[in-house]
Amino acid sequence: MDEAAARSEIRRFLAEDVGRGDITTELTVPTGRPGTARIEAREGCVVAGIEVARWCFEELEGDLEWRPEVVDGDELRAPGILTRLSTDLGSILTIERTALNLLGRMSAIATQARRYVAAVAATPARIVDTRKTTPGLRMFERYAVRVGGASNHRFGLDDGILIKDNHIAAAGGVSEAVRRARAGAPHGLKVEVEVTDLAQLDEALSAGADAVLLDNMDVRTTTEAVQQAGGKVLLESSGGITLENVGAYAETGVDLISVGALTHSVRTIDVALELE
C-alpha cells in the first residue's frame, strides 16, 4: 500500500469524525495526561490493518509507543490482543472510532479472502477481487485482499479493458465491441470481455480477445467452457460464486474466480480498545 496515499485518506477520515473538535474528550479529559491502551480482536480472524490503525494514531500530537502483538497476515483461531499503545490519551480516545473501523473492516475481508483462497487451494486457479468496493476505501480493501491471500483484480477503469454486456449492447455486439477496443488499447493492454453463454465465448474467441469472463454460468457450462477455450484465451469466472460453490468452479480450470462478496458483504470483524 502507498504509506502517503494511506495517510492523506486518514488525515481525511479523521477530519470527518473530528470536524472541529472532540467535544466530550476535551471536556471530561486533563490535557496532557499520559495514557495507555491495548486494541483487542473479540474473535478469531486474519489480521490487517495493524499499520493502518498506527498511521490513524500519529496523527495527532504526542508520542506514541506502538507495541503490536501481531502483523498483518497473522491469523487468531480465538479473541486475541492486537497491539498495546501508549500516548496522549485524549489523543487514543479522539483517535480510536477511526483506527477501530479501518482495523475492522480490513481484518473482514482478509479473513473472507483467506476462506475462499483455502477452498481452491488444491487447484491452479486464482481468487480475485473485484471493483465492488466502499468508495473512498478501495485501496484499505484491496490491501486487505491482499493480506488474505488472493489478488487485485484491475484497480480502477483507467487500469484494463473489460467489455461487460452493457458496452457489447452499446457496440452492437461481441464482435464488434472486441474490434474497437483492441483498435484503440495502448500497447500492452490486454482485451477482456464478458460472455454470457458458449455462442458468446465462440464469437469472442474469434475475435481475438485476450481474455474472456464468464459470467453466471453454472459449473458445467463453465466446464464446456474451458473445453471450447482450449488453453487459448483466460478465463475468468464471476457471478453466483459462493464459498460453497467456488471449490467445483476452480476445479473446472478456469483460471481465475473473482468474487466481490471478498470486498461487497463481509461482516466487520469486532474489534476494541480498552484503557489499561
Contents of the next structure:
Number of protein chains: 6
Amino acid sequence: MDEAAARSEIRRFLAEDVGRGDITTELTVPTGRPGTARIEAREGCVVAGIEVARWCFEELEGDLEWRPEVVDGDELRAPGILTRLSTDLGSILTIERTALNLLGRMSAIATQARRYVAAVAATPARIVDTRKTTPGLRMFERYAVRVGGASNHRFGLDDGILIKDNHIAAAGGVSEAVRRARAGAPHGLKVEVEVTDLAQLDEALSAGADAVLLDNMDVRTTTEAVQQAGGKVLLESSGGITLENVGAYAETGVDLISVGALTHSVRTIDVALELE
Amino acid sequence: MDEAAARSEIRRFLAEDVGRGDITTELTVPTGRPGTARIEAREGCVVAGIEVARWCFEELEGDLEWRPEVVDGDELRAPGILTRLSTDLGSILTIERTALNLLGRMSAIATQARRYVAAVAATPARIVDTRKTTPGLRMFERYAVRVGGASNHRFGLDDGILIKDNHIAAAGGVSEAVRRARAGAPHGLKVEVEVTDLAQLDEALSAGADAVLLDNMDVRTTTEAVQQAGGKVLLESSGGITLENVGAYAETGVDLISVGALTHSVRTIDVALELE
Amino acid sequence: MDEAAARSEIRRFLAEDVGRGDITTELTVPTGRPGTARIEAREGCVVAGIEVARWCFEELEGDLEWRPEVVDGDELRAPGILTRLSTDLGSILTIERTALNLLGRMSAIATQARRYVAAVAATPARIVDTRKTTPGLRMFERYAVRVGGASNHRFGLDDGILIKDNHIAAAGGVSEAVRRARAGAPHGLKVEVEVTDLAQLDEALSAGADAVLLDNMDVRTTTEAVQQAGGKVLLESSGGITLENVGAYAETGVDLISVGALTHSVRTIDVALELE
Amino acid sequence: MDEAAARSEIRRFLAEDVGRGDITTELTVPTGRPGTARIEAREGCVVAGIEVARWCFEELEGDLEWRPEVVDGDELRAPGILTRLSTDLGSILTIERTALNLLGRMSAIATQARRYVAAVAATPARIVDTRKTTPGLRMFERYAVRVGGASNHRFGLDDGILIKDNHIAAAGGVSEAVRRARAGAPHGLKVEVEVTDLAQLDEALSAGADAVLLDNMDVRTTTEAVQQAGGKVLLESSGGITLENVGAYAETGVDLISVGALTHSVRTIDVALELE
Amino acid sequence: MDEAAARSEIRRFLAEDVGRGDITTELTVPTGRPGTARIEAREGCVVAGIEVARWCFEELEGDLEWRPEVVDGDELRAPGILTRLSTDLGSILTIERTALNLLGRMSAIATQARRYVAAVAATPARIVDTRKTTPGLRMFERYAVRVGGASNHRFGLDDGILIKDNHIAAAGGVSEAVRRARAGAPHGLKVEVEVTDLAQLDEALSAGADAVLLDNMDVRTTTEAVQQAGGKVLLESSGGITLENVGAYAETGVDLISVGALTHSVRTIDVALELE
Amino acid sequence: MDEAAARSEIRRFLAEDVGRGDITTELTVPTGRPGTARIEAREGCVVAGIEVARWCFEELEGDLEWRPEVVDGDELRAPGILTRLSTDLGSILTIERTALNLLGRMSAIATQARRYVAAVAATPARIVDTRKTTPGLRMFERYAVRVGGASNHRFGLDDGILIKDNHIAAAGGVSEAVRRARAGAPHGLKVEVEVTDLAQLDEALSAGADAVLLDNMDVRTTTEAVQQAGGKVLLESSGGITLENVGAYAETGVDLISVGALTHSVRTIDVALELE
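Starting from the form predicted alone, produce the coordinates for the form predicted in complex with a further copy of the same chain.
Complete assembly follows, chain above in first position.
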C-alpha cells in the first residue's frame, strides 16, 4: 500500500470525524497530558491495518511511541493485544474511533480472505477480489485482501481489460469484442472476457482471448470448461462462490476464483482501545 | 444529505474506479451509442440511494433520462426494479459498478435500520446510529439510517459532547468531567456523559448532565436507571444491542438506543444493472 | 485553535501576498543572510496571535528562533515588545506583512472583547460573539474572542440550532418552529429561538425551547423577560449592545450577551516589525 | 474582479459558515418553498459588493431572481434598498449571513475610500491602498477600493517592486538597493524605493529609481521633496495620513497618497435582509 | 482523452499564464465587445488539439462560436486555417497564448508520429511512445501520438510491467526478475522484460515473459532475436531509433518500435491567431 | 525558483507517472534495499535542474544522500557526471524517469539560452524569454533561461503590461491604447507596446510608452528605430530571431531581444541514470 496515498486518505477520514475539533476532549482532558493505551481484539481474527492505525495516531500532535505485538497477517486469538501506544492523551481519544473503524474493517476482510484461501489450499487456484469494494476504500481493502493471502484483480477500469456481457452485447458478440480489444489495447495488458457457457468459451478461445471469466457457471460445466480450454488461457470462476463451494470450484482446475463477498459484506472485527 | 457535498464525494469514488479511463468500454463500445438499462434488486430491501445513483450517472457525458420506480424508503420485494435509465451506453457501463456499490450498501443499512425501528415501534424509544461508520462514507451512511427510520447521533467530534469513560478517567471522575464540559461548552450543546453503573448515573445527575449514555448495562439495571433518572435527563442505551434484545431495552423507557451494527457490519443488498 | 487547520489557512494567506515570489527581497537581500527582528505594539492592547505569527514565520525556509515576551491574553502597554525572532533575513521581510496583519487584527478583537467582559464583570453574564465575522477568518477571530475572555457562540450553521425571525415566519409561528426543531434535532443540540417580545417568549417557554434570544429588546423589557423565564431556559440578549449599555443588560440577569461588534468592526492594533 | 476566482472564494466562505448543513433551516423551513427578500442598508454608504452578494446566493440550489436597485459605486442614503431577490426560501436563510458580511465590509471600504478621494479632488493626487488588507480578502478589498474611486497599489510581493527600509539596510544603502533592483528586475516593472528624508531622496534620484515613497514625511518636507524631484519620478506619500491631513499632502504635488486605513480598520456598514 | 481531466489541466495552465488577471486586456479592450478570429498554421502539419483549443476558449466568459475547418489527424498545408471562433474579444486575447502553446506542441507530436508511422507502413510493426514525455502533459502528448497514428505504451508505472536493466540487477538476473513478476502481478498484466543481448532473450523466453524489449540492439541482432523468439512473445525495439533506421528495424519483424523522440524533443508547429 | 512551489509541482509530476504505484519495482526489487546511482549527461550541455532532480528523489521514502559534481550553470562535456545519489533502491528506480525528464528539458533550455547570450556578448543587449513556454512548466523553464544567462520577460498576463497588435486594434490605435494603459495601470508597472513600423514607433513615443516591442522588424529598420527612439524608451526586438541573426540585432543597439525558441522548441539533453 502506498504510504503517502494512505496517509492522505487518513487525513480525510479524520477530517470527517473530527471536523472543527474534538470538543469533548478539549473540554475534559488537560492539554499536554501523556497517555498510554492498548488496542485489543475481542474476537479472533487475521490482523490487517496495524500500520494504518499507526499512521492515524501520527496525524495529531504529540510524539508517538508505538509498540505493536503483531504484524499484519498474524492470526490472533481473542482477547489479544494488537499494539500499545503512548502519546498525548487527548490525541489518543480523538483518533481512537477512526483508527478502530479502519482496523476492524480491514481485519475482517483479511480474516475472510484467509478462510477462502484455506479452503482452496490443496489446489493451485488463487482467490482474487473484485471491484465490489466500499467506495473510497479500495486501496485499504485490496491491501487487506493480500494480507489474508488472496490476490488482487485489476485496481480499476484503467489497468486491466475485462469484457463483460454488456460489452459483448454492445460489440455484437464475443469474437468482435475480443478482436477490438486486441487491436487497440496497450500491448502490456491481457484481454479477459466473460462468458456464460461453453459455446462462448469456444468463441473466446478462437478469438485469442488471454483469459476467460466463467460467469455463474456451475461446477460441472466449469470442469468441462477447463478441459475445453486446455491450458491455453487463464480461467477465472466468478459469481455465486461461497465458502462451502469454493473448494469444489478450485478442484476443477480453474486458475482464479473471484469472490465479491471478500469486500462487499464485511462484519467488522470487534477491536477496542483501553487506556492503561 | 447535502447534494453538492455528495456529488463531490461521488466524483472521488468514480476517480478511484475509473482512473485514467475505462479501457474495456473505450475499446469495445462505439462512442455515442445510446443505451437503456434497469437497476433491479435481487433481494427484498428498504431502498436507499436512488438519488445518489442518479448523481453517479450524471457525472459522465451524455444526457441522462432517469425513470425511478421507487423512492428512498420504499420496501421492495425481490426481484424488483429500482429505476430505468437511458444515456450514453459507454457511460452506463463505466458508472455501473460505483453506483451499485453505493446503492447496495446504503440499502443494506436502511433495511437493517428499519428492522430495529420496527422492533421498538411500540415504544417511544428512538434508534440512533454511532460513529462506527465506514471512514469517508459517514454522510451516505447517516442518510441511509434516516431513510430506514432511525435517527442520527452527532455527526462527529465537533457537533456534540459525549464524555466517555476515558474522558472521565482523564478528568478524575464523572462530576469533574461534567463540570468542565458545562463550564466551557458552547451554550447550544447539551452535555452527555457515559456511565457504567447506577452510582455513576447518580453522579451524572447531580453534576447537571443533560443526557446520560448507559454503557453495556443489562436490561434490569437499565430499568432501575430509568426510575432513578426520573425523566430529568435523556437516557441512551448503548453496547450489546441486538435485534433480539432491542425491544426489551426499549420497554425500559430509555429515550434512545444506539446501534453500531447499523453501519459497521453491513451485508450488501444484491443489486444489478441490466441492459434492455 | 486547531494548529493544523490554522497553518493551512496561513499558507493560503501567504500565497495571496507572496504570489510567485517576493521580487524586491530577492533582488536586494543576499540569500542566506541571517536576521533578527522584534515585533512591537505601538498602542496598548490585549495580545492575541503570538503563536499564529510564529506559524507564519515557520512557513518559509530558515530555522526560526522565536523569543516571545508575552503570551496571548497579556495586556501590553505601548510601546511594548511582543516577541523577538531570528531566521533568514529575506524570509523575515517576506512574511512580515501577513504576520502583522493577523496580529493587529486578532489583538484588536481580543482588546475589544476584554473591554466588554470587564464591563459585565460584576455579573454572571457571559459575553459571546456572533457569526458576523470576516469571511474566511472565523477560526482566528473566535480564538481572539476567547483570548479576550469572552465566549463563542456556535461555530456555524451546523453545530447549533438558532431559530430566527425568518425561520419562525416560514414555520408559521414560534411554537411550530420549536416543535419541529425538537422533533428532528440530534439529541445533543439545544433548541434556541429568537423572540422580539414577551408574548413570543411565553410561547417559546411553552413550546419547550432550551434557550431564548431576546432580539433588540430594551433593558426594561429584558428585566421582565428574565422574571418571566424564571430560570427555566438560557436567556441571550442580542442587538444594539454597546460598551455603554452592556452593563445594564448584564444586570438584568440574562445569561448571555452577544456582541457583533467584537468582530465586524475592528480598528486594527498598530504592530510593527523592526530589524535589530 | 475575476469572477471565477471570487466565486471560488465564496464557496470557501460558505463552507466555513454552513459546514455540514444549516440544521435550523432544514428543521424549520419546508423544502422547496419559494421566498422573496430585500437587502437594505441601514446607514448611508457607497455600495460595493452587489455582484458578490449575487454570487453568494447563486451557490445554493434554486433559481435566483435578482433585482438590484443600485450598482456598485452608487451612494445610498439610509434606509435604502440594495436589491430584491427571489429563490428557494431555505437557501436565502442559509446564505444570508455570508452575503451580508461581505456586503457590509466591502461597502465600508468603498465608503471610506470615497471620503479620501473627495478630500483630494481638487488636486491630481491619487489615493492608493496598501497591503494592510485582511488576510484572504485582498481581491475583494482592492475591488472595493476601486469602487470608492481610489487606485490599487501592487497586488502582492510579486507584481511590483518596493524597496523598504529593511531592504535598504540589508543591501547597504539606497543606491546599492536601487542598483540591484534595476539590474535584476523584469524590464516591465518600475523600481520604487522608500525614503525617510531628503538626503535619501537625493540618493534615490541619482540611483535611477522610477518612483519614491516618502515614508512618514511631514507636509513641509514633502513640499521640498516635490521640488527636489522636479517631476523626474513618481512620488508617493505614505504613513500617518488621515482624512484631516490628506488634503494638505495632496496639495504638495505628490502623485500618490497611500492609506492603510482604507482596509485595515473597517467599521462595517449595517446591511440587513428582510423577507417580504 | 478524458475531457473532464483535460479541462481540469487546462484550468491550471490558464491560471499559470493569467494569474490574477490579464491587465493589458483589461486596460485596453472594452468589456463585452465581441470578436472573431481565426487560428492558422504557418507550416504544414498533422493537426492535433483542435478540441483542446476549444476547451481553452470555453474557460472564460462569453459564449463561444467555434467553426473548425479541420479535425484532429488532418494533414494541413501551410498556410492553413484550423478554426474560426467568435466570442468576447477580451477573452480571445487572454486565452490565445495558452491555446496556441498546446496546439503547436500537440500538432508537432502528431506530425512527428505520422512520419514514423509512414516509415514503417509496409510492415506490421507498430510505433509506440515512451514515458519520456513532458512532466504534467502526458495525457495530451499520448493523445497526440495516437492522432499521428502511433500507439501508446503503458500510461505510467502502475498500469504495465516493464522490467528494466536496473530491476534485473536488483533481482539478480532476468529469470528471477521475470519469475517474481509472474508470481505477484495482477493476472491481467503481461510481463515485459528488457534484454540487451540474445543470451538474455533466451533467458527471458525460458522464464515465461510475455513480451521482450530489445534495448539498443542493432538491426542484425534484432533479426536474430526475431528468429529466436519464434513468435512466442511480443518483441519491442527501443533505443537509438531514428526516422532513418526505423524502417530497417520494422522489417526485422519486431512487433513494436518505441521512439522517445516522439515526445521528448519537439519543435513546435508555428500556429497563430489573427483577429478578423 | 520558489522551492515550495516547485516541490508541489514535482509531486504532481510523480503522481502522473507513478499513479497507484510502481508495480514493476514492487514486484522485482526487495523492499528496503539501499542503492547508489549516478546521473550522467551523454552530450555536452549547460546543466540546469540539479536541485530540481534532488527534490524529486526526496519525495519518496528513504533518506537521500546527494553528492552533486556540478551546480546549475556549469558547462559539462560529455560524458559527464551530474551527481551521485544513495537512497532506497526501489525509490531510485521509481523516481528516475521524472527526474531525468526534467533535467533533460531544463538543461536543453539553459544550453540554448547560453548560445544566444554568447552570440550577443559583445553588446549590452539582453536575451529574454517569451510566454511560449510549455503549459504547466513555466516556473521551471524560466529558471532554466536564467541559468543559461538570459533574462525573463513578465511571468504572465498579470505582472506586466504588453500591448500587442490585437489590443491596439481593439483600442483604436497605438496612442489610445497607451493612453488607457497609462491611466489605469498600477503605478509600479511600465507600459510596453508592440509596433510594426516606424510610424507606430513614433506614435508610441509621443503617447508616453515606457518600452516598445519591435515586432518582426528587419535589422535595418531596427537600426532606424533605435535612432528614432533616442534612448527615451526601452526597445525590444521580437520575432524571427535566430542564432544566426541575433548578433546583428544586438548590434543595432536595442535593449532586449526576445526569443520564443528558448522554450517552445527544445531538443532534450540525453541524461541517464546508472546504478553503481
